[in-house]
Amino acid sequence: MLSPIHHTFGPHVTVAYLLQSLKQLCLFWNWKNGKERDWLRETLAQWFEARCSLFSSGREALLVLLRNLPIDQGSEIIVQGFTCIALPNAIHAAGFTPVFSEADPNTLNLDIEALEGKINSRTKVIIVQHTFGIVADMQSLRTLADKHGLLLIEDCAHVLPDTTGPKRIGVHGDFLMLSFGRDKAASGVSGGAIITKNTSVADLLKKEEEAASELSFITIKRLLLYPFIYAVSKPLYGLIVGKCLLVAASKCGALVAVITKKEKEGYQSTEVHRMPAALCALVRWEFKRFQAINDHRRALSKIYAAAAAKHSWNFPSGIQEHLPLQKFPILVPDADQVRMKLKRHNIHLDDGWTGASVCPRAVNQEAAGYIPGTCPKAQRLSGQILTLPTHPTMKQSQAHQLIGILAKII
């Protein structure tokens, strides 16, 4: 097994992705501003049929909802114990102050029991995570959040609808984030939107659209050059000769960094960008073929599930056969471990997904405002958690090797 099983080298990059990013590459004169732009925002727009603003990423989309929102600083927001550095961080940029609610190893999003716990005089928002695509039960969340007169925000980062479900998703929340980074539902490689039917804070939205900076033209090359790149190592990652080279590319910087130093120690920069319309064109060229997207992801979940059926592999109740999962979950006793054995096999499955509440392991808990204990199945779930890949170059054949290998180690 030459090419690696994978969850990070360029999940999206497939031949036609990197072809299209490489046209992109060349319309330079096109990467701020373009039609690309006003093109996803109305077809966001029309498909949610509501507002829409775009922002370079989905963190900085959320810290423009938040400082946005009719709440008084250092209002707590509640968000589950097993979520990204990005949510938290974006809260504390904000003003405001994250909660951290415990969550349910059974659909591994908000535990509506323990949740309602955590709701005080001071709360005035909850974030809900549908994780890994399986989708959280919006009609209690909803009725929760108007029995204590809250906001409902859905990180829809990990999902989006299509015409085949769930038919749950932006139905409920008050507002949606998106974020189109490198392994989400949809990637333009990275970029984010807040979509909202509240008239009054869309005009804000707007209005931070239209104010915030363009991403500079080095910055937006590294972007487009990021699935060249991987599409270039990934090859040759069993070799140790990819390894290097994204080495190298990382330490001459032509890679921009998912998660940021000081951003894994609690800090984001309060300020915004605007997604370039050379991303946004990308995001498209997957929108025109999203039906397909997600059913290549629910014909990997499916087989995942067959084979946890099969060999008595313990993963989340709440997982249904329609779900376009990013990736498929299972739980096991020491899941670095696996993780370390299947390595051995060119197989890499550390998604940052695990070894902490607050994702990545390397992020510092208490600087993002969680207190170890907190959350206890939340905890034990990132020592458990192993994500088995569904994104678009995963083939069947390759879930087919990775089952067969994980059977012996399991």
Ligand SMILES: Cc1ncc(COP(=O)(O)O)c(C=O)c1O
The other form holds:
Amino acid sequence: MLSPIHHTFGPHVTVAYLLQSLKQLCLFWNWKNGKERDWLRETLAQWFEARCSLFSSGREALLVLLRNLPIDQGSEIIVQGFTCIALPNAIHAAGFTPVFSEADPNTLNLDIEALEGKINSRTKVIIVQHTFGIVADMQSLRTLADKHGLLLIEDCAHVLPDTTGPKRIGVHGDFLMLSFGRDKAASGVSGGAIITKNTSVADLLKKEEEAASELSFITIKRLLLYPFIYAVSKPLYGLIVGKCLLVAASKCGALVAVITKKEKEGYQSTEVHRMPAALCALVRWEFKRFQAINDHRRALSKIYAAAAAKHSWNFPSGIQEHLPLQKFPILVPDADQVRMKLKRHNIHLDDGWTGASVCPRAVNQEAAGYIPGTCPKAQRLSGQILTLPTHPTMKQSQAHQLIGILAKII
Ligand SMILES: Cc1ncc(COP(=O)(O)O)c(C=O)c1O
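Having looked at the form predicted on its own, could you now put up the form predicted in complex with this ligand?
And the full complex, kicking off with our chain again.
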């Protein structure tokens, strides 16, 4: 198999996506400003019937939101164990303290009982993460937040609702954070948004967006080159050539790192940027096929769920049917070993969500504010989780191939 099965090698990069990104690459005079940015902001505002601000990534959007909330410096913000470093970093950069609460292995989301035990007089916000698109129990979380007078942020980095989709997303939270990163629900390679009906905070975010700097031409060019680099190297990944191309692209700085070394050490800059119009144009194009993307994710999730039932693979029982999962999680005793064996078949399932409570595993856990041992269930999960791809370039035939190989390994 020359072309790999993967999570992270340009998961949205179909031929049509590649052509769109090349088109944007040519329209260099429109890269920064332009009507595409206004279009995306207004479309999201109409979609969620709320106000919207755009930034150059989800983590920047979250940082701007947090520092404009009406809460005191040093307040505590609860996030779940088994999360992405982007969350604690944004919390620290905004001057607050992240508090990690236990994850529920049945949903990969916040364990609501454990969460209540973490709330004290310093707690001001809960960030809910719909992990891999598994919808959190928003009704219970809203009730709990109201009981304690807390703000509720929905981190929708892994899922966006569609017409047939989960209706409970984006309804109960005070704020929604979206990400348009390269492997997210809809991808502009990078980008993020905050959506809210809270007009006083929305006014502050609008000012922040207006005052934010533009990304440099060189950074925008690197982001727009990402689809091209993966489109060229992916089909050759089974040969050494593809791997060498990617390493060379990364070493010569043609690729923008998803998470930098500094971020892994717990640092996020307080400077934020506006979302480039060229990336907004890519998201606009993705929205045209968004229902099809989500239906594709549903179809693959159904195939994996049937295989898991047939082969008695353990998977989180809270996965509701018809969810457009960003990836389908199964739980195995030693996920690293399975991933290692899969590599021999040119199957690369390390998506960064493995081996640590605050992901990826190279993160300095203490610097992220996580005290090892405080979320044992989340830590155990991170060692057992093996996610199966549902992204737009993962074919159904590849899913069956993967299942066949897994059936022999597990
Ligand atoms: C759950 C979650 N929230 C937030 C983010 C941050 O999004 P972005 O990559 O757009 O900064 C990520 C990113 O990887 C994520 O997985």
